[in-house]
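Single chain ahead, written as structure tokens, the form predicted on its own.
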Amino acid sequence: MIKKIVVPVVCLFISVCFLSCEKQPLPIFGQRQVVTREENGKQVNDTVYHTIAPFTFTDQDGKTITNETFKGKVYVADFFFTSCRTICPIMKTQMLRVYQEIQNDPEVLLLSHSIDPEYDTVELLHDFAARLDVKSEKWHFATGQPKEYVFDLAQKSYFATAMEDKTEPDGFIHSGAFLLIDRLGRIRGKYDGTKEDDVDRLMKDIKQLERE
């Protein structure tokens, strides 16, 4: 009598724990909205989600980047300039550690846009790249744009602040923001590029979405 009760527990027990220890999905960024179509005769509701929108940069080798470059692959986005002196060097350093722990994943990539482009040429942004030690095809710096073109789509597209301020220091101000993209090109996940915590959380999250 006693096994058939111990039994039942146990697995309930387990089952509990399972799905207890399950996580959820990482949420989806920006607004959504739902669209109708018709299929086999039926009306079908899809629900379209925010996602990044159509941009081309030229990258520090000098190659045409585009979404294309991005599509089907998991990435990490931020936005930076090479003569900043404030919280620029914490996120470069901070996004060196993704880096580390992705450069043999053939599924994530990192893209870093130059709120800057006029003075962070292709040629300087080889030479910035050529100091991290790091491969283009992994890590790709985005230049050749106006400036204002950058700002926009960090605002509209990213949900990042990206903007000139002549009252700053170095004469713009962006957040340190990193931007988590899954392989729809929407935005799953924010992280605080100058917290080692944060990143952390970022990098665990990037394994997540792998297996989503």
The other form holds:
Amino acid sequence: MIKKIVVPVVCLFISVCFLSCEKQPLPIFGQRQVVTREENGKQVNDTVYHTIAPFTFTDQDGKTITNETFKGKVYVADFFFTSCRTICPIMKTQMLRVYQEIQNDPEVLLLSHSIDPEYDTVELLHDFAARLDVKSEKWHFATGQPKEYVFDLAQKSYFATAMEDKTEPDGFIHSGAFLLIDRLGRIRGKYDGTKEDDVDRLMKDIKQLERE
Amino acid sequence: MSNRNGTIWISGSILIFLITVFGCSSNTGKPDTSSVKFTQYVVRGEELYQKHCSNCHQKNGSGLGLVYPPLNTSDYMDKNFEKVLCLMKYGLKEEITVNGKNFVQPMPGVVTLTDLEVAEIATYIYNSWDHNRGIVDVTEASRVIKNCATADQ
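Which structure goes with the form predicted in complex with the partner chain, now that we have seen the form predicted on its own?
Now the complete complex, all chains and molecules, led by this one.
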């Protein structure tokens, strides 16, 4: 009697284990469109995915960074400001963990956008990065654009919340999200940058995305 | 089935027993840290620390790089007891040196903290990690806070 139950349960358990080894590809976020074009007289359907819109910023070394800087790389983006005392310090603690994991991996970059670019100048971000002891070519801190530009990019391209709100303790509301972007500029994952286990998941997904 | 329940009960009781015994023994050994009052201060202080301080200074008091200074080992805390109580409430804008390293990030104060809450946080941070100062009583905290130089901080 016991065998009748135990054997199928064990089999089921083992198959579930095997299934979970077979990793599903990471999702592609955002709206997609099917575009039909003609190729050699045949109708071919192409799927066009949501990608991060073209951007230009100045990083902590005063260098211009654009989509080209991140082209062909997997990168993690977030939105923060240095004077924030609520979730940003936790996000930076967690992003530093990601940095330590990927610092010798040439295929992965990090991009932190300041949502308070008036206060977070190039000099201030340079000092901030130096104090975290991180390399500029690996972890870019972006400033040099009006805050509306950053809010717009956050909301429309990264689907992340970032806006001004004078009623908040620090004057802004923004999400603690880390966004995982693939080599084609598509969002492939969204993680809570204030939660250690979610950032663990991000670090696993980075590895998976690199193998794609 | 009842046998299994029995096992769970026994192991559960042993676990509770061990927690009780070792939980108590960890607070003994130091002068004036075994009182109920001290324990209350530490427990409340830890809650407040995690609410107001640990975002930057981390739960384990390690700080973050050269951005947020550590509390776990801190010569600044040892030398500036009164200033530390004041900066919890009124913040700190000046550059400070902690363990030989300079820190410039301004710290916002939590002006709504009561004297008792400052005492509780102080008791927690001054009796955690490398520190064993003993209780920071509310009357001591009130005396210090009354003399805080709030204007230039």
